[in-house]
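Taking the form predicted in complex with the partner chain, here's one chain by itself in C-alpha cells.
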Amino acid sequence: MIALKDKSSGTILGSVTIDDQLVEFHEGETIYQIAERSRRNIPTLCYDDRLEAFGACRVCVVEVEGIRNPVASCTTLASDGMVIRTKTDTIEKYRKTLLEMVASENRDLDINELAGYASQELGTLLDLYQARNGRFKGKQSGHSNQDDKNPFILRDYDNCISCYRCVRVCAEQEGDHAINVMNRGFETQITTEFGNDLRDSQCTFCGQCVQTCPTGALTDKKAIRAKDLDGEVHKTRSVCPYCGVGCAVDILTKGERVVGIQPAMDGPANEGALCIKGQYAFDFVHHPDRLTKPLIRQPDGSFREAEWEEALQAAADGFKKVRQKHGRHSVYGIASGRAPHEAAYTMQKFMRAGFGTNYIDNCSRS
C-alpha cells in the first residue's frame, strides 16, 4: 500500500485500489490527484493543477468498479474502497477517438515551443495516442483575433480547443477577468469583455493565459519572434530582476540570446504566476545601449574606451588620491539594491576593509 507521507494534509479517509494497488487517500482528494500521486500518468488538457479543476476535456477519465460510464478523474472525488482502472482498452480507444477529435478542429498541431510553457501538452497527447491521422476532417471552431495589435499575446482561436484554461487562471489566479466565454458548443469563443482589444480591457498582460494554454492558440508573440533562430531551446532556472517578491523563472535562450521568460511552476515564492514586468521586460539585455567597455573621462569631458586594466587602477588611484588628501571618511560607497548579494557584501568589504569605515549605503532611502 502506498501510505501518505504527509499525514497533516488532511483527515485520512481510507483507501482506493488503483490498477491494482491499494492507495491512501485524504479528504479532498480526487481520482486524478491520487493518481498522479502513485505515478498513474492519467492525461489531460483542461488541467492545470493552481486551478479549479473543471473536468470538461473528458480526457481524463477512468472507470471505476459499479459505475457504468467512465468518469472524469480530475472532478471526481475518491471514495473509500473503490476500485480504479486507468487504461483499459476501452478507456484508451476512448481517449484515442477524442483527441482525433480535438486534431480535426485545430489548425495548426504542430506548435513551436516558444509559444508557451503548456503549449506541447496538446501535440505530446496526439503523438502519445498516434491521434494526428485526421479521421474526422472537418470544420475548425474558433476565430483568431489576430489583428490585436498588442505586442505580447497572440490570440489565434482557431487552435482553441475550449479547455478555458485562459479564462479561468485569470479569474481564479489573477482575480482579472479579462477574458470570458462567449457562446456554447462549436460557436464558443474566448473573447474580452466587449469582444476588442486586450488593451482595452481589464488585462494587465500578465501572460498567465498564455502560458496555460496547452494548443499554441495563445502564444507569446515576443519569444516566438525567435522562432526561426537556430539553435535549441535552453532554460535556465533565476529569479526576475524587477521587483521584491522574486518570483522564479525560467530563462528561454537560443545560443546566446534570450529569447523569453517562462514562470517556474515550482517557484516557491510565485508558484508559476508572473506579472508583465517579470514575464515581457527582458530584451533590455541585449539592448545596443548596454556598456560593454570601461569608459575613462577625458580632460575634454569625453569618455574614452579603456582596458579593464589601466580602468581599475584609475579607479583605485582616484580613491587613493582622495583618501591621503581628505582622510579615509572622505570616500562614499553606494551599493544596488538591483544587484546581487555579492555585489552588495564586496561594496560594503571595500569601504569596510579598505577605508575602516562604515560609510556605505545602498538606495533603499529612495
Partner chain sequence: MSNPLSDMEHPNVIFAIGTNMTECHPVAATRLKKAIARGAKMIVADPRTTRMAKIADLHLPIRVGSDVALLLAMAHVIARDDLIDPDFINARTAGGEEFLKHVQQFPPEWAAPICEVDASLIEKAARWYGEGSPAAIFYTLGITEHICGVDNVQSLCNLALMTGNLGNIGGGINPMRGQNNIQGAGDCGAVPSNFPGFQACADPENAKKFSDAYGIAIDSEKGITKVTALNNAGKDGPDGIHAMLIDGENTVVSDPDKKHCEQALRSLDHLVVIDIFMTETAQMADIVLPATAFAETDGVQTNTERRVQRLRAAVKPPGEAKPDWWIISGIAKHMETPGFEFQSARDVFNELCSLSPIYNGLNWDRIENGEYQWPVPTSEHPGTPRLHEEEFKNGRGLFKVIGYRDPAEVIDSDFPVWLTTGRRLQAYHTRTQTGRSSGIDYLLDEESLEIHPDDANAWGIDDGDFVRMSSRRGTIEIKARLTDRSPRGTVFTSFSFASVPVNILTGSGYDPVTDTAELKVCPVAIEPISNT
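If the structure you just shared is the form predicted in complex with the partner chain, then what does the corresponding form predicted alone look like?
The following holds one chain only.
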C-alpha cells in the first residue's frame, strides 16, 4: 500500500468508534483514511493513496455494526455514529482466504526487492497471514510478455493479480493511457493498444507502473540486474540532478555501486513521480569514460588531467580572454533552479558585476 501525507481536510462532520476508540472525521473521509490517521493498520493490495479508491481486492474489509456483510474500508465513506471493527477473528479469516485465492495464480511469491518500490506488498501480507498459494491452486490468468524488447520494464504478468494499479496510475497520474485491461475472468490481460510493445505505445517509461505494482509483475529491468550481486540493498535519499524541478529520489546501492533509482513517495515536488531520465538514467555514475579529474585542453586539441586549482585558474583566464576579444555580452550564465539562495546570488553577481551583463537565467526554464 502506497500512502502519502494525510489529506484530511474540510469540516468535521462527526465521530466514529473504531476498535473502541472514538475518532472525529472530516467531510469526504473514508473508513480506511480514518483508520490510517488513528494508527489502525488495515491491509490493502489494490490501494494507492495517489489514485481513486478502487475496492477491488477486498483485503481492506472491516465490520460495521448494522451492516450485514463486511465493507471495503477504502471506498466506504464514514458517517456519524459508525461503530467499526478492523480486526476480528472473522475478518482475519476472511483476509487470509482472500490472500490464498489471490496468490493461487501467481508463479512467484518471493519477489526481489529490486523489482520495484511496492513489489513486496503481496509477499509481506502472505507472510503476515501465513498464507501461501497451494490451497486454491488451479487455472491461471495473465500471460507474461517477456518478448517486449524495451530496456526498462519487464512485463511478467504470470505474477499479476489484476489490481489494476498500473493501469490506473498510468491514466490518473500520468495521463498517458498507455496500458489497459483486456477481456474478463481468466482471460484478463494487461495490454497496450493493439498489443504492441511498450516502445510502440504511448508509454513514456516514467516507471510509475513498476513502482506501484504490489507483486513484481512489472519489474525494473535495470535494477533487477543487480539481484545476484553480493551485499544488502541500501536506500539513500537524494534529489534528481536532471532538471530544476527537484524530484526527491531514493538511490538504491549494493556496496559501492548504484543499482537503481526509486521515486520518493513523500517527495514534496514529485510525490512518487519521475520522468524516464530520473528513473533510469543512472549508468553514467559507473561509466568507465566518466571524468574523475579536471581536464585542460591543450593547443593541439588534446586534454590533460589537472588539479582543481590549476583548472579553475585556466577557466578564469579563458573568461578574461573571451571578454577582451568579444565583449561583455559574449558570456551567458545558466544557474541551477534548485541552487541555494547564496549560490544563486553569487552566480548573478558573477555575471552582473563581473561581466556587466544581464545574460543570466536558470535551468527551470528549459
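Residue numbers count along the first chain shown, from 1. All figures in this text were calculated on a predicted structure; none of them were measured in a lab. By rigid core we mean the largest C-alpha set that fits within 1.5 Å across both forms.
Engineer: Could you tell me whether the Cα atom of Leu22 shifts by at least 2 Å between these two forms after core superposition?
Structural biologist: No; Leu22 is a residue whose C-alpha shifts by less than 2 Å between these two forms when the cores are overlaid.
Engineer: Answer yes if the CA of Arg107 moves 2 Å or more between these two forms after aligning the rigid core, and no otherwise.
Structural biologist: Where the cores coincide, Arg107 shows only a C-alpha shift between these two forms that is less than 2 Å.
Engineer: Determine whether the C-alpha of Arg237 shifts by 2 Å or more between these two forms once the rigid core is superposed.
Structural biologist: The answer is no, as the C-alpha of Arg237 shifts between these two forms by less than 2 Å after core alignment.
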